[in-house]
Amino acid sequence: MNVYFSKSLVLLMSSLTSLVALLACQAGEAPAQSTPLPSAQTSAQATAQAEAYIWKMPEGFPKPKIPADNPMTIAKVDLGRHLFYDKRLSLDQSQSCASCHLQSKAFSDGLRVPTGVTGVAHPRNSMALFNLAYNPTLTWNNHQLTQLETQMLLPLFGETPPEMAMTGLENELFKRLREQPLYQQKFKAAFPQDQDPFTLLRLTQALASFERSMISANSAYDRYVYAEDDSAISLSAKRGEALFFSETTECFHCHGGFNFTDSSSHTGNAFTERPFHNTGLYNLGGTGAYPADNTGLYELTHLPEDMGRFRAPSLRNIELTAPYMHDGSIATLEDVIEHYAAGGRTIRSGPYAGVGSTNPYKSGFVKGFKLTEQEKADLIAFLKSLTDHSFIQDPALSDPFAQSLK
């Protein structure tokens, strides 16, 4: 079980104000509109007069860094919870965030890619939400988003390609929520200390907030672990474990730790590491060219070495979350272990056509192996026991608005 617990990382967080500022900045608002954050000593007599928040964790489950300019507390997390839910934040108020991220599914939505409220599809699969708070970095390929208080600007305002499409209509934005008398109360018990909370950075710390208690921590296998009751999984599921520990299948390396990705930050983490990794799901032209719209890691850095790298996604409720890759183009969990098996994917014709497993660029992990029906049959009975039936029924993080009119 050592391997279970064997990554350890520390998230080295830049300044939330500055990248706040900056994102702020590309959106169409001025610095100046936002409300400062308040002096230490306001943001502690603020902080005392909310209920500070409980997290919901097995004992010996690590415990998240949270930033110190936005602590968690119950009415902030309450405030961001109606905002995930709320189609007021979206060009035709059409979608919210919880439009692409589904409870049902852990938080992900079943499509291949996502569309926006403009009919312009995303290029990549929404990835799941939970356990955000250990994530160093917050996208498939993005290595310097590393907040989830400016990743949310990207969705609300980000125009390549647009999601919400709310690019120069945040006074629209703050328009529509300060009509709602629920907003006038709920924004104001979580951000006490201001005068006039209806900002962009209030609006992005409770929403962050909200994601933070998003966490994932009682499948069978975390019963098997924490609660160290063996009958929590079944004796093929055990067997699957030794396979994705083993050097056999190499799974563990990109996927190891207590949340099943080799990219997590905790408190006790010592030192911090943002791996990205390519499968060898694309070699077009034999040249290790990915499709021009899902570069990776490239697409920032245009470092060769860095075409076709990808995040690592949790692979805790990965049951629930089909399709898979960045792009969704593998349909299941079977099919998934047969490209590793593989040592990569084979496009045979089209524009995509090539050979995986010898892109030049690809993950030295991705080797390849051969498992006999039942051991596949047992590793994806280990990978099912990873799913959390509790998180996807939590009514703490279910729509608030499913039961009035919204």
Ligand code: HEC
Given for the second form:
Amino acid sequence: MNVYFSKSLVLLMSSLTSLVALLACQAGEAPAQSTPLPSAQTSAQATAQAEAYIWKMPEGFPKPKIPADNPMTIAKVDLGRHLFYDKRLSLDQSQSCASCHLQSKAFSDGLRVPTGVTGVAHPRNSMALFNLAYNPTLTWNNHQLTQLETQMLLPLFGETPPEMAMTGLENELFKRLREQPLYQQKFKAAFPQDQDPFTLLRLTQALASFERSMISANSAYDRYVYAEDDSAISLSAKRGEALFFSETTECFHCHGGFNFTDSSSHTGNAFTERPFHNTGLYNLGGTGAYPADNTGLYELTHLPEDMGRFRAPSLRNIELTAPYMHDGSIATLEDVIEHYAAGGRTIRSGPYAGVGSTNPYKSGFVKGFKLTEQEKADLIAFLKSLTDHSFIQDPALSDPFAQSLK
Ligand code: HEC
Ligand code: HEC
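Same protein, different state: after the form predicted on its own, show the form predicted in complex with this ligand.
Next comes the full complex, this chain leading.
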């Protein structure tokens, strides 16, 4: 196993401390509304473009919390969308955020693990991106990453592993962007109050605004629940729903709530807890250990009880985001059900051999169960009713360069 991977994410975070500090400091210095706008014309323009963003979600779906210093505007979301799909954001201009986050796969990538521009593989599976504004913590196992504005510093500038590998190349990055008339227009439209909007703070704010606009709330199951359309899901899916929310499978304990995860925060809920769980995926040599490059929350806290604890991802769009788990080590939904039915995965040989069901750090909710073939099919039918086909076809989230500039 590559030594890169065994390096702690704490180290990675500390290598980013200066950038995070820079962001904080820029945020403090950012000219607020008090700064007069350059001209009356710009002011009228600015008002139009700073128009508040209108959320697209069904009634009853909670509103996300938005950071006070980065309110949603149409112009910011638009700029962020361009940046998300722009390969200029990587060292050799070969990868954009969208290289590992494809709309057709609910912004995951279909790979076990991705490879960054320098050819180094990431130890973890590319996460699907939707309803991000509700996630109280970001990435598979980090309890300290709480802001989208900060999370993206990892793919952009992180070195363990390098992804887009722009470490130390901020000036080069903004030179590339400044040269584009498109960005001259879009950065100014998004941040009309700035003398010079070509800063890391503004780039992260625009990208985060686009990320927050990725709302997925129109699955068949949503139409069944929010629009009370009883025919939106099949009888099989309805039986699967009952199983999902039963004490037999216990799925709902960790994947419950409107976003199908217990890791959720929105307006009107005072969520502070940060739940991470060990589902018994590994048990190296019976010690409870997970592979050294993926020890979960333990990687950050070094507390024994945090071994193998990961965030329970949302199960929305789960049909589209195989392979599964933090390391992409389960290929199909059928195999995921087998893993839980067995109360943990058994690996018979090789370096990862061990009986996951006896992992001492495993959650008590992963206790195993017996389902008939029909019941397993029902559970999967329910999971597939969480697929939002309009989300993966939404033109507002698609590649803006697809026909035009590139
Ligand atoms: C080389 C592939 C790759 C690239 C390029 C990439 N990502 Fe990711 N992304 C990942 C992986 C892998 C994870 C999981 C990381 C982890 O758990 O440590 C992830 C996780 C995330 C998450 C966390 C989602 C959640 O629910 O917690 C967000 C947000 C995200 N990426 C946004 C971005 C943005 C924005 C960019 C561009 C600036 C980007 N990614 C570029 C692979 C990539
Ligand atoms: C104790 C909490 C817990 C329970 C109970 C639980 N899960 Fe999970 N689930 C998790 C965690 C944590 C992960 C990520 C684990 C990892 O990657 O190591 C996960 C991952 C998954 C994934 C893969 C997600 C992805 O994006 O790769 C699926 C699918 C899933 N669970 C379905 C279920 C179903 C179905 C049930 C009920 C049979 C269930 N879970 C019960 C916590 C739980």
